[in-house]
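The form predicted on its own is given below as one chain in structure tokens.
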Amino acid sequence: MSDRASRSRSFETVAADYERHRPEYPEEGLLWAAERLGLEPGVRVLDVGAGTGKLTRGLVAAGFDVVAVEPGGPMLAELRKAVPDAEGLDGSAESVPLPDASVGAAFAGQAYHWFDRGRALPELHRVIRPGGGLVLLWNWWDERDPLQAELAELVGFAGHDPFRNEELPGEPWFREVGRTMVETSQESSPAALVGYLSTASAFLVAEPDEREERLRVVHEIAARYGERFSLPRLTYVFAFARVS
């Protein structure tokens, strides 16, 4: 298994922790995407690479009929428990277990960078109806925050900006119709930040001694900001129309 493939499936070993520590997606970003693509409540949409359902529950709350597709068994089990109102299916972006033109849109949260784009894009194009679209989201770090700026090199997100650094979908499958960034903030703590990072692929595939040392340093740095602190977050949202 390649390093990329190994990292993409590493989350399965910590599915319960992923569900506990990973953030959901801001309603503002989902509603923006729905408006850009003309998606009405009740339309059937796909959450692909759905993990434990962090994005799925937001789509359900927005009134969509959601089918969530996830290749990792432990992740899918967590999703089915957490979001019983969505249909959870075993599958991947490269092999979606749905008929042609069966959804109004596909969404992918924190997942597109793991896809085999050469196989995934035509497959997503297949299951999305003409006139539909694709939405990609990333919850990301905010280096304007002093704590996150201090952690950037250690954690590995320094200087990365999905607006500039992601290889996005394009012709002949999809055409970008908009992008936005939503700023949110949540209360955190040194332990919560360590818990979150313990579910990151770079930490999951590291040697145990290296992982523990890096997490110890994260806790040490975060503790200097107090027992509780505000943790700003940037959510990047991209909307693409299906090219018919």
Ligand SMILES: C[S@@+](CC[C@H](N)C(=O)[O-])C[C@H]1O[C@@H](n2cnc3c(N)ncnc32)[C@H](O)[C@@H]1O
The other form holds:
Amino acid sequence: MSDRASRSRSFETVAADYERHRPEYPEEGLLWAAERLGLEPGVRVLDVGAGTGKLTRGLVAAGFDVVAVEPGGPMLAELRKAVPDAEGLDGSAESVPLPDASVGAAFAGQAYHWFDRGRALPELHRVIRPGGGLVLLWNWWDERDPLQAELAELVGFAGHDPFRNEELPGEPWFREVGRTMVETSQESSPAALVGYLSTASAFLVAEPDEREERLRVVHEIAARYGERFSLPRLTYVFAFARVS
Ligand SMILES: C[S@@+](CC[C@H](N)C(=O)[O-])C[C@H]1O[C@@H](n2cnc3c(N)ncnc32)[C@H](O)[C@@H]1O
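Having gone through the form predicted on its own, I am curious about the other one (the form predicted together with this ligand); can you provide its structure?
Then the entire complex follows, led off by the chain already shown.
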């Protein structure tokens, strides 16, 4: 397996930790996308690269009929436990186990950058009905927060801005119809940050000794900000119309 391929599938080695430590997606971002694409409650939508269902549960709460597709068996097992109201299917963005034109929209949270875009975009176009769309979301660091600026430097994400740096879908399959950023914040602690970063692919594919050492440094840095602190977070949301 290539380095990129093994990173893309590294999460399933820590599925339960992923479920415990990773954030969900703000309702405001999901409602913005639904409005932008004209998606009514009850519409069938796909969550692709659904992991343990962090985005899936938000889509269910927003009233959609959700089918979640995920290639990692342990991730899918967590998803089925956590979000029993969604249908969970084994599959990938390049091979979605659904008929043509069967969903009003596809959503992908923190996952699009792992897809083989040359194969995934025509496949998503196939399962989305004419008039429907694609929504991509990323929960990201807020480097205006000094703690996150330090961590982003340490982890190697410093300066990454999804608005400027993501390679987004385009013609002939999709056309961007809007983008937004939602600001939220979450109570956190040094241990919670270590838990979160222990599920990042860069840490998962590191040698165990190196991973332990880097997580120890994360704890040390975070502890300087106190035992508990509020962690601001940015969620980037992009909406695309299916080109018919
Ligand atoms: C960072 S996790 C995001 C999971 C979830 N959407 C969330 O927001 O928490 C990335 C997920 O993409 C999945 N994945 C990796 N390659 C994929 C592919 N080619 N097609 C679909 N999913 C893929 C991984 O198994 C993993 O569950």
